[in-house]
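One chain is shown next in structure tokens, namely the form predicted on its own.
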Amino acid sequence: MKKFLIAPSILSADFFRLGQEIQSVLDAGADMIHFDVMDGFYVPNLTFGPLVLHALRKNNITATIDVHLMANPSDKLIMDFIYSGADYITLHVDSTNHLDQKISLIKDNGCKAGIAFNPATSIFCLDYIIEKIDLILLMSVNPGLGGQKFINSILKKIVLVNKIIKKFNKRILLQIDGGINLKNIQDIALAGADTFVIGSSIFNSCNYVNIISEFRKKLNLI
């Protein structure tokens, strides 16, 4: 049976109680934490940086943390997140002119590398870098804001990327981010995704155990 991973996006968490919120979703059965980094340039919003991740690690958050850089990724920013305890660092393919170089920097420093595609971004570059990466993130909303509606045309993109991953016979997570809920998660999984970034649907619920359990039930039917 295919293993599905649930990755709550802390963009939708209560920032005042961030550490407690993260521990609560992990206790409720989340597999990893999705750490959305926005720099105010690549996307208009500004969120959190490496010091927040460092504080979480210092306070015994040991789960896998997947850092999603919605940012123009300088070498220093990448290294700061690696030193702060990131497990994965994911870059947007259109955020840098030196994507291969940045992926190598991540991998050479012991971290797993991912690449992200916005809804209208072509996947043409995959053939040239797929041997180096560990995760492919397909945005199913436009980046920068939580709570957006899932863009249904992304289902076709998931199918295409899943075929490419299978062709290369490489273990790569196929992650989807944006607008995932109980009504559409099965369709997303059937298209080929295995990792689900879920923000509002989890953090806006009154019971994290129940909502994550409901997502698991939907996935277990596949």
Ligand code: DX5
Second form
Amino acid sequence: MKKFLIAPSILSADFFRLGQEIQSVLDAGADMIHFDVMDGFYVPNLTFGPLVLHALRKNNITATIDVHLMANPSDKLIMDFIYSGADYITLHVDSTNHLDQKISLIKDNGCKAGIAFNPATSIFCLDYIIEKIDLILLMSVNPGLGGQKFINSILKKIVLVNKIIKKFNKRILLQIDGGINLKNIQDIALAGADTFVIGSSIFNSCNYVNIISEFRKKLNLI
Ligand code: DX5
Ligand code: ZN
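I would like to compare: after the form predicted on its own, may I see the structure of the form predicted together with the named molecule?
Next comes the full complex, and the chain you just saw is listed first.
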């Protein structure tokens, strides 16, 4: 497994050419695809569902896809994403009263599980669920939109969570999501993150190969 993973968030892609956009960033060196699902209730925006993921898989997008569920994680929605080919499903800890049951549902059906914390959400529950999870997503913007500014106070949260992860001898991705750019990615990596969700900084650039290699160069200096 690579030390640092770059996960373009397709929320900022050109939805008219979604398949080609995903293929282009993968050809440009992206390690996985971040699939932002918004239901219009947990966050005000509405994006896409399992049918879009299924279409990507049907058209030979075989890369790792992490589904970021900014939604009410009903058992049906979770199962539909698993059947459609999600590699990871990440739930917001405050989006359900039954986090342990939902994480077990994801794991019991052969999918990797992640939990997401909004910028001001405490990481207190980590101790009681960390054994079951494969990914921790720390939001560095308030969920619902791409193109927002990175919230710097998250850096100390990354240091804290990285220390907790280090105590376990299994690979748990520490994924940071929101406002990542060429100026701040090194600080985020130095704080302990290993997986970087990048939306507008990649999809707003006119050359995906250049921008991803610029991010890679920054990370290779760590
Ligand atoms: C926001 C999403 C993020 C967002 C990141 O709710 O979860 O994944 O698309 O986009 P940028 O990198 O533009 O902040
Ligand atoms: Zn996201």
